[in-house]
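Only one chain is given next, in structure tokens, and it is the form predicted on its own.
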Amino acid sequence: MKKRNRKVIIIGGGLAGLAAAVRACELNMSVDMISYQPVKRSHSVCAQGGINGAMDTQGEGDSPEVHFYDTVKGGDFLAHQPLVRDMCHQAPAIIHLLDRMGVPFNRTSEGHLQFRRFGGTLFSRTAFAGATTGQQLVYALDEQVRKHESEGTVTKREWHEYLGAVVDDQGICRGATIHDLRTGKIFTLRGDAVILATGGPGNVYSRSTNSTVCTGAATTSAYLQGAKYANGEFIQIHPTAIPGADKLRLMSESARGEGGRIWVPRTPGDSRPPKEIPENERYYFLEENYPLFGNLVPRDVASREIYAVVYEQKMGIAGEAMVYLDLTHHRKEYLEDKLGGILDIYRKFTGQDPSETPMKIFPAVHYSMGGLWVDYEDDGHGMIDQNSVRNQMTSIKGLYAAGEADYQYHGANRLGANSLLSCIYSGLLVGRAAFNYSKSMDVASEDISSSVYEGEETIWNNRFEGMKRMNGKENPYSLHSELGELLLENVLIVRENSKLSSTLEKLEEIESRFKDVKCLDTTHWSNPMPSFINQLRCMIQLSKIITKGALLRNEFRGAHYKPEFDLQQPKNFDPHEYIDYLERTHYEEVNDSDFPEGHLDYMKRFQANNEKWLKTTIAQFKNNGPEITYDEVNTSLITPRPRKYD
């Protein structure tokens, strides 16, 4: 009897991707790695502070159970319990292997893994390679892969890109559309598997953190193909990144989990440098109203925060959009050892130096909460089952999803150093599931008809061929300037549902017009021109998502805010009130008297807006746009309660 060849097609080479191929090829799969870019280039290597694992090498107390609850309350409850509490519970173990995989963490003069904090709790559970992590745990991943590349198990496809799924007759994904980018050739791959480790979408907005290959078109054509898009409206907003006219560009949170503090000048436009002015006409305003955490606050409080003073207190520095993020009193050896890479980066793009002078920063849209909406199956026991084949699957039988890509994982807000976790547990969560799934397979992919496969490369030939035709008097880069522009002034920080509907009448309208854009490039060898069509075209639908969903979302949670429904939390506030509130209200009537004055209203609105809100927001595409509905969260193991930091 034939040998069956079990095969995987991953398209993403970042940490997702990686961590999927190495945990494939352990499993003897064989696996196609589609990437956009060298896989050294992807866009994992920018992150830059470090790995969250409750390791507790500094006997503070921490334990994966504490950082279970700090993830969930973080991205206030809107992330399923079971597959967070299983994420923190392997953090450990996947930090121990990227360990041994060489990735040079920082160790105390003792030799142990050194832990720095970072936002959203009180301990040290970061670890980190100074200030470039997220490059060391991709060369360690990259070289796992090279080496089953060099027996043969894998196959790698840089500057290729994925286009679409092959989806047969009876809706399943039996391979994947790539595109070569340097020969502008298309052509089908079989496999029993695609997985979708594509990143995030953040140049849906026209300036970001993220690479200019972050597009969200690989996830927003699975949606366009049927699969379902989960939470598109949260998108994170990082406090601290370097203003810029092309780009912004990430400070890490590892500057204030190193002691980094943000001030203003207590009188607004006061314009002498920010050595001169005293310590008592400086204004630390994230310590003055969040004591308990300080500068560590999660990063949707510290963007309002800063939004707040800088847009409603009119204090930003000399009258301008930005504040100060200070290292000045630190040692600058003790900044190289553990910051030296951003501090390179502000270096370079300002021409100052972060250890004689503060830094000049402002919030950037950084990271998607949301992403394809892919299943999971827990053990009963408030954990994950390792085996089952519907772990990342997205709506499409047989297309995964893991890493950014995904939206299982973070809830209405990502807490620092989680990302790196989410992407390598998730990916070696999906390499499984891909081969489970690979073996329950009634026909493989190598038996389905030729046709198949012809069919969609047609398709895709004959998309191109049209875009090359494309004639008009739109220009497809102004239109995505205009396009970004538009999600950057009213999808933000701050969201209003007047300024919400009218950018999507205006999405419409550049809907419109992207049908009138002229391909300024009609040659076929490296012209990345229709390529960039195609990816605008998806950026309109996946900008239809998210403002769509921020419309229809009348609350105020994590990363959304809209003043109209904040519910106004009262200073003296304990969040323990609400559970002994929702404890008793088993069991007897509660009246006013019951607690501090206006608690108990509070506690009620609360309540009502988790029965109305605390759901995942599912979009999927018809009649040319999204159609919203609403999914449970499960919040089994944690009752959801009121966020409060200080």
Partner chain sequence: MKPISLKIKRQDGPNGRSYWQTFETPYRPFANVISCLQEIQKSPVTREGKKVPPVVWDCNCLEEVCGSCTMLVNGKVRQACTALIDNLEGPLTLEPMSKFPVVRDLQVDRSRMFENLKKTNSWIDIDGTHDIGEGPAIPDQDRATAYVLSECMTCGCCLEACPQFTLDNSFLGAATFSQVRLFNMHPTGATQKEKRLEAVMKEGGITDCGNAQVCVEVCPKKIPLTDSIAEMSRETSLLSIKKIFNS
Given for the second form:
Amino acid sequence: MKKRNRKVIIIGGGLAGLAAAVRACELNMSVDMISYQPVKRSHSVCAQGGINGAMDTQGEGDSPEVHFYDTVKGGDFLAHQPLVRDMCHQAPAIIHLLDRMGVPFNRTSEGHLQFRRFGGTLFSRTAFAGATTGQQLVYALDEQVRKHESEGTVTKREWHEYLGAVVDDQGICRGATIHDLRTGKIFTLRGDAVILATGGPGNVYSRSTNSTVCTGAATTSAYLQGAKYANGEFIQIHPTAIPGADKLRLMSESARGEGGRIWVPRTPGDSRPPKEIPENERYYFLEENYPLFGNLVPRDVASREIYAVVYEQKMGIAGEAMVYLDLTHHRKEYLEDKLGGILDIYRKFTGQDPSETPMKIFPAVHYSMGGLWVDYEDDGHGMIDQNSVRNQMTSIKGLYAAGEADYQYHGANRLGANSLLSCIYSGLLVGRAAFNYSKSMDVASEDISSSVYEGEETIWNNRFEGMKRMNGKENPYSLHSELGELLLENVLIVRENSKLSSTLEKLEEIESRFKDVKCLDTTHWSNPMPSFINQLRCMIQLSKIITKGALLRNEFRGAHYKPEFDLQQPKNFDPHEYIDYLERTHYEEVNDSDFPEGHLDYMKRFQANNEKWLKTTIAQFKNNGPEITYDEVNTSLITPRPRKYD
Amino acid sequence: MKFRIPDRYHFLLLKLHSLTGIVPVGLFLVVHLAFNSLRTVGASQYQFGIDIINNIPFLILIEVFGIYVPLLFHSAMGFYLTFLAKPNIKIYRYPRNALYTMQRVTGAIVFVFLVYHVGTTFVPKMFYGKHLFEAAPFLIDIMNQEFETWGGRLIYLIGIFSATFHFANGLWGFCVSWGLIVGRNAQRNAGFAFAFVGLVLTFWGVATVWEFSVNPVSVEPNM
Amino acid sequence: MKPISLKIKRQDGPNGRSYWQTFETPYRPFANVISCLQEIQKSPVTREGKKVPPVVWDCNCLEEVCGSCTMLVNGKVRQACTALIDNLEGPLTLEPMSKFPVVRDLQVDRSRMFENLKKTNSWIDIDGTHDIGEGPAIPDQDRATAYVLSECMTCGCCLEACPQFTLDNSFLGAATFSQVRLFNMHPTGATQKEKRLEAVMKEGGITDCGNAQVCVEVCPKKIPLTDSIAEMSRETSLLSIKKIFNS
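Next up, the form predicted in complex with the partner chain. The previous block was the form predicted on its own.
Zooming out: every chain and molecule, the one shown earlier first.
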């Protein structure tokens, strides 16, 4: 047989896409890279704090196994464990790789990598490059891809948009439909594998910490074509963001990693300038409520606490929805060196200097733990079979997903500095999987009948022509804002079933109003309007996945908080009791008297809840909406147990 | 600009542009101003200076290959660079940008001035065949005439100022573009130092103009 | 409060003629240029009441790390996201960058910058992505210098403001020289040092810098671009002298 050059199409040029491209190039695949904009401007550049990898360089006793445990616990045990474990074990190698690529990671006095502490762990395992680690990582990988591009193995198509997968009658993905954002031309590309590394869907909420391109349209398009979407309701709310009209700008967790303290005045409505409020009149609520982890509790916990302080205890600064994040106890030079980049952002957008005045922050939509369902294959020893073609494959054969676009690694809540890791890990993994997969296929995409591609082109051309002809009353951008407001109000930190079900109804309303949208620009050159209408169509569908998933999941897990289903963990509860309890139930009756009062009841509730809800939410597109089912989670390595951070 | 310098010569030619501005062209300026300033001491001392120069062996070769050719090369490259650029001092009003713009403007002024200056001194001298000791009285007479009117004085003042500015600022540019001064502070300090050099040269020139203007004295040939 | 007035230079395509339109949006505290443009999207009507297609512009991160939304605000180049209305003098004018081909309205094509990075081998040549252990130990001071250079987001402010950089010449510009310095500093990157230096010793290379030093004034990331240029001048000068004696 003639030796063929296998071809992979990578959608998205953020960390996952770039990592996949580098890996695929090394395996001699030819790569087509599709991106909205120059890949160097991808949303991954916004990641600030760092990347986790347990190297225990400070002699604290850290190890990849502890990292694994922290990640699984941080995600409230909803993540498939072999994949997380493999990732944590490869993390040090990934950081070394990035270091070799020239990422200017901060150094120790001896010239080695320096690590700092991040949320959800007691160890210093976050490598960082100033306060713009994501940017530095993207640049390093972008440079590697540029090298391959100059050698001719990568063809970058920037200013292009992915519309959908080309799926043949056997249900196998054979390429992708692409929209040239300049000429408006719609065409198909043949590919032996297609990788969606298209990031998160933050813009469904209209205002979030995400970039404007993070609409989730690509993943939703795959879902509309039949791919499973998993854990959609798990949306991470970052506790510290700078409120703004166009965007809620992230204030990195590294601000707390470097000693930032969160507080509000003890007297509600106290309108004195923060520096004039004496120490004993400040309420450091995270430090008081979580003495062990303090300000570095996981993000879901911190966001809920801030929410409660502001809305339940009505203690927001001067009655407004904001709390202080205080770094003023540090020297200015120290802050500039460690956090310069993010403090600059605060300065530029508020005009105040964080080294002199405490910052005012509030939680904001930040990351989607959910995403396209993707497969993996473990090696039977609690790690991943690196050569499996199943790794990162969606439920459509030949269509892969990686990075924030997939649902793995983070369970119900992501720990800080794990996203960069999971993006690069899954990117490298998917590069190899796509290679092995395309090698394993007897029929290459080149041999597929062109009618398959032409058919898909026609569908999309018609769809876009239709959208251009839309001449109703609704402004799509205004409708998008309304959609966002609806979700921000009802599907955020605290979730109530009554609100969720009314939101679902309102989403139907928005969907019918969507049909009355007006395409305000019908020109043919660099016209973003039809694209946006298509993205809005996807965002409405995605909102349904998120809202319905949230409505049906009647429990409190990670970022998904429903107060009425809170299991009410007793104050003095120790998670080890639960392990003890599970062991004992194997060979004897357990009695109330074996545990402190109320604990057994709680543990029984916890166990029953896990049996029912420790499952992956699977959404499939049926009857113009998501049909929700549940799948088992692989918890074979660490026994799920109650989370506790105090 | 469609004209292109082949890549293999580009670096060399532009480096030479920068170098010729200092040596020999800049060096000549300093020597020229220095000898001319002898006029402030006295006409005969000045005449003595001219006589020394005019009696240098192979003077014409030195003048052509040591001054005129490098000068023309420096000017040609300077115009080439200027036409590649698009000055924007109106929008970006920063001191260095002003100096950058001035460098190009003064370069052009000096070029025009030199055409005039050479045309009224060197060319007649060659034309009348004034060599050795005849040159000084001839040139001094010409200069006396040049400085008779305010117009003539103004032309020379503008010419001198442009030349000294172009040279002093060019010294700074030379140091930066050869990588002799790299850091921000070093560049700023060097800027002050070269500004001082420029002031000294300007003073020399202005003093000479002053002397010619207020005290025109003719001389007889020395033998 | 008075509404915000924005005079925007528009152009329908690369070969089209540019024209001005003025829009008004209600004043909001902490508004930036982007949020005004977003408001215009929601009701694209000029001040004269004419319904027009919404203004097209590029943006992405909105926190000044991606470099997308670079444009001329009141004539000067900067990122539109950090252009807070309260800090600007009205009426506002918005124009596309003038040193890059206009795509449409405020959108420009900056691919020349990325091509320049290719021309100068702006990457570290690693053996592969497999695990071959730690990278080289680097003193933290060197890391600090490299980090500042590495913050360049290829926004093009330095080139827009550079009098030597024009639409139709081949000048590489400050951003590229600074990247060459960055990669030459790295212990592994230094293996290709001469190749990179030679790439900036051609037409449009380091010699074409006129030291107007506007680049360093307008750089939103405060990258010491003029240090980089001088440093590269030194390196190329030394290399050329070395070549005279070693060839």
